[in-house]
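Quick heads-up: it's one chain on its own, the form predicted on its own, in structure tokens.
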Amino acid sequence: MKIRVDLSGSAKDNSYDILIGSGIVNAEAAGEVIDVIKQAGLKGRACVITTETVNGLYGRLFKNFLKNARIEPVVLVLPDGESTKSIKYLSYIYDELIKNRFERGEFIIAFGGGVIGDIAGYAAATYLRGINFIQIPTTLLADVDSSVGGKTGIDHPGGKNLIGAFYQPKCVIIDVNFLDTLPERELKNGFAEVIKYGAVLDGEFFIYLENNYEKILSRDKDGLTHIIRRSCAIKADVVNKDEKEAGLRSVLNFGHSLGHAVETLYNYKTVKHGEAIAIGMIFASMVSEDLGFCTGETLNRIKTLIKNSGLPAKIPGFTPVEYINAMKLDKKVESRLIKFVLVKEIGGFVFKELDFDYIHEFLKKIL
């Protein structure tokens, strides 16, 4: 199926399609997927940026796919892991693009998880002041979140995603079959972002997740396809209304304020992005209850689904001061206030600017 990211106003020309299916990236490279790629303008040559693991599993299949689509690949293989989202590897990508004389009309293809999508997208946004790129995600996290919406970037030792740009892909191709080889922990890692969509934007979807999480996490193709399709549709609708996070799009940061602090405090090791966001969603829900925006039942439902999905539910034992110092580097901080997304009831949200004194005292109370 196809979902349209239909941007408005001056960004209208940057609108694009998300194609979702099972087995659509294959050696035969026939049908709708080729139509989407051709409509995006991809022809001739492309720089494929991927990881060692993805290349080992699917490199040959993907080269055959591109060959049959009459695309000549120049393949750059980067290490796995969050540490790849760095100046070091961004510079390596620039060096290879220059060495191979890539021109503005040519393409970068991000073939991997969220790390690859972010760094490849940022390279595309900045090389020659912007060249075309396509997202072909291979993890659930990238399928439902990072491949859609045009957020690109790299990390800095001081904080996650502090260097980046909004830059939309020309299309997104999501093949559910790539999840067959995804480690269980990575599948759960992506499921955290799926929970986010239901918790603050779609109460009926949240109920579906409560009733079907076991089936989904056992890799049922229909279940996975449904949650990817619904998550992408929700995110596309938000991005259509607010491409560059001037207002509504901030709702997609539910769980991210404390979550990003957790990642920073672990130095992007030990805890994965979705796991940190799960912790952040529980914290944001606890704050929501404390401030009277939601009931204890709402908090309990969110916490229970996170626990049942095998995601961490306990807030790590860093000190309140450590959390505050990490959160002060958050992109959402302004005038010593940090913009939180809080839950009202399941499927509803409210934005609230919180001062660090309140957060410090609340952390002291719960840790």
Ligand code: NAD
Given for the second form:
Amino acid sequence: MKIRVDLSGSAKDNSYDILIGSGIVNAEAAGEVIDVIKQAGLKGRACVITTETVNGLYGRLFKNFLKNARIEPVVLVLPDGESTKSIKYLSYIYDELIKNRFERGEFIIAFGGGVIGDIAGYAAATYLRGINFIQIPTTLLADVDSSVGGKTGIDHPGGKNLIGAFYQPKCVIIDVNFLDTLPERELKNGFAEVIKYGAVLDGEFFIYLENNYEKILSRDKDGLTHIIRRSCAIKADVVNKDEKEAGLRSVLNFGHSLGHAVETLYNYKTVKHGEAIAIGMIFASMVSEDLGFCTGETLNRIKTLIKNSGLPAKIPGFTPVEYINAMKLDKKVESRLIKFVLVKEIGGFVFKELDFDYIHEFLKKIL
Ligand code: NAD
Ligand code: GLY
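Return the form predicted together with nicotinamide-adenine-dinucleotide of this protein as a structure block, the form predicted on its own having already been given.
The next block holds the full complex; its first chain is the one shown before.
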């Protein structure tokens, strides 16, 4: 099944398809997946950027898939983990692209989770002032969020995702079968972003998640396919309306203000992105209740779904000052205000600029 990211205005030409299926990336692939690749313009040579784990599990299958599609790969295998999303590995990718004389008409293929998608996408956005790239995600988080919408970038010791660009892929190919080997913790990690869509953008979807989380987390293929399709459709709709985050797209940052601070305070180790976002969503919902935007019942439902999914639900015990200092690194900070996404009952949201004094007092109260 296909979902279109249909960009408007001068970005119209950057529109693209997301193809979702089960077992579509294989050595005898034919039909829709090959059509999508052709329509994206991918032919000849491509630089495949992946990680050790993904290469170990699927390197051979992927090479055969590309061979069948008549694409000759140059494979770059990067270490696993968030610390790969760094200037060091970006520089390594540039070195290899230059060494192998990649040209403007050629492609980068991001084959892995969000870390690979973000760094490979940023390399594509900047090498030769931009070469083509496609996303073939292999984690739930990348399926439902990072592979779609064109946010690319790397981390800086001073903060997460501080260096980056909006740069859309030419297509996204999601094969649910890759999730068969995904560790349980990573599956739950991606599920946090799925909860995000339901909590602030689609109340019915949230109810579906409340009723089906066990089935989904036990890797029921239909359940997984449904949540990936719905999440991509919700995200595509938001990106179609506001590609460069001038307004509406910020809603996708629900849970991210405190979430990014948690990641920073843990030095991008210990806690995973989705886990940090789960904590951040609970915090944002607590603030929403405190400011009268949602009821205690809404807060409880969000907390319960997060807890039931096996995601962390407790705000870590850093001090309010540590949180505030980490939050000040956020891209959404202006003077002493930070733009928060709050939940306005399940399926709805409101943007609110919050003063750091208020956040400090609130943190003091709850920690
Ligand atoms: P990740 O890319 O680090 O992948 C998690 C781990 O799973 C890695 O060790 C990876 O090698 C392994 N793995 C990947 N696929 C596998 C498979 N099929 N089977 C077994 N193991 C597999 O983490 P992630 O959660 O996918 O992505 C997190 C990153 O995404 C963060 O850097 C975050 O900032 C970014 N992100 C970006 C956006 C965006 O819009 N660009 C949105 C959300 C998150
Ligand atoms: N993950 C947030 C966004 O893509 O805007």
